Ligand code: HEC
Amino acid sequence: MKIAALFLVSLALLAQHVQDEDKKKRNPAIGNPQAIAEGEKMFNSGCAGCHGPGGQGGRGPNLAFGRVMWHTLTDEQTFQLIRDGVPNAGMPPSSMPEEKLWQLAAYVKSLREPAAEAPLQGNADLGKEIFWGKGRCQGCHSIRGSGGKLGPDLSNVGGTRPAGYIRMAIVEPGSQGSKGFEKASITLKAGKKLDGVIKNRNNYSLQLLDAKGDLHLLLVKDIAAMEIAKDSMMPALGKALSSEELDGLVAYLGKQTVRPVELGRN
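Let me have that sequence as a structure, single chain, the form predicted on its own.
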């Protein structure tokens, strides 16, 4: 009995020690908007020279959406990578204080973190007004069944996309690709004209979704002419919105998720 009791006590102490060590390795800046904002400033003044604005890549790799490596790193591994650098890849070590390194690591993590799980700066209520009003986003996009059908459904955009991705899609539509949402004007041999977005296309047929939400199945042999827009069908809103309105729209869309989330989760 004594041996069993000693074993249980030792096990509890070991578990507490592991838990305490794990807490030390967690980034204290995660979930802190002010700390992440400081990390962003440091990134833009230094790291962006190689990794590009918003971490989208340049001479250095893409640290934001589209890459897997940074998503799998723990808080401590991200911290160590920034501190020690990658000499063989041309990334120098950093001599910044530990607090600054954690802030920078928190910002880098936020580049890939789903927007719904990250602290966002903007006013979501203002963003809601922009989405359903001035921005006219609802003409093409829907949220939970309300809105248009031509553009992607945004009901879960905050649960699947980082805030940077959402912002880029607003400022530079089509920069992340628009497959499945290519705007087209089609004239059939019978004389009928159709406008909409191409949903599926092969050598024999295609589907066209019009502004009313009707899906047209067309055979290629029946098409007399087809014009596919080179640019995204979505207008760029970066210049049409103030920085406050843009932040608000990102915050509103970032809250759109179909599952519960926990802010600042490691």
Given for the second form:
Amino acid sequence: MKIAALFLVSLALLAQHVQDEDKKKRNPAIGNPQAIAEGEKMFNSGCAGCHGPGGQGGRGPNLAFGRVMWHTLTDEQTFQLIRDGVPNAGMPPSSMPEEKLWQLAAYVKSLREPAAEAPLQGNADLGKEIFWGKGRCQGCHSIRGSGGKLGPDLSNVGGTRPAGYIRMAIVEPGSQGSKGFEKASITLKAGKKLDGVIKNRNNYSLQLLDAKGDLHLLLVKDIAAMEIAKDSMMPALGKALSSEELDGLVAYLGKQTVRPVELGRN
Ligand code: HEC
Ligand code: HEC
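And the form predicted in complex with the named molecule, for comparison with the form predicted on its own?
First the chain shown before, then all remaining chains and molecules of the complex.
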């Protein structure tokens, strides 16, 4: 019985392996960092006019992760859609050679794929060192229970965010929206001034989490003035990092996932 079960498992693994190999042969651009970079260049010149820089949306729909996808396309469907366009909806067909179309499809896929499932070039060990060391990221972010609470928990950031999103969040804090982490300056009627991130706000009260991690429960009737900043609480630390260090951070964060990646594949 046990042997039969083992045999079945290894058969399934073998089938999966053959399938993966098969896929690679058919569209070698998918998941290949160089092909993705080529696709990005073509996208910027031929597609960004409608889909926005980085696929963030414009005249054409947003192609990047960050909004809910109503339907996701398979690699083949993405390829076909780019080739054939959607003429009656305003997306023109493309007469590029197959190889180029696959590079575009690989780039479009990389915009939506969780970082944990994407091939990342950076040195994750270097990134780990920076995260817990000179980057001071751990002052505001926690991973699996260690670290600060001012910023979002990053334990599953690789399982829920594409690599491009993680990179943008580091280089241009707040560019992805600060929902749930609005930075505020509050002056109390008693004269005291407090800075921090607003949590659990309602008509009568709110909680302000300050940089030290202390949570202040404030009653709206005690507040004299409240200023909500447009910029992010997160400093633009990414600007002080070399590109190697930045790639490393993206690779390290991209690996942060709370479930085994294999189970998440489809
Ligand atoms: C003239 C504007 C325009 C240009 C140029 C354009 N698109 Fe589109 N694209 C659209 C519109 C509009 C849609 C939505 C079609 C629909 O409603 O089904 C779309 C849809 C898509 C979709 C499907 C989105 C989804 O998830 O359903 C992909 C992928 C896509 N475009 C990729 C590209 C790529 C790659 C290029 C460059 C080769 C490109 N587009 C050039 C306008 C454009
Ligand atoms: C002073 C606090 C603070 C520090 C230090 C900080 N962050 Fe942030 N971070 C935030 C806040 C707050 C957000 C929420 C979004 C926003 O407001 O930009 C955020 C968002 C993020 C996100 C996006 C998470 C998501 O799922 O949307 C990533 C990734 C990130 N930070 C990485 C880093 C890295 C890497 C460092 C170190 C180089 C760092 N942060 C340092 C406060 C901080």
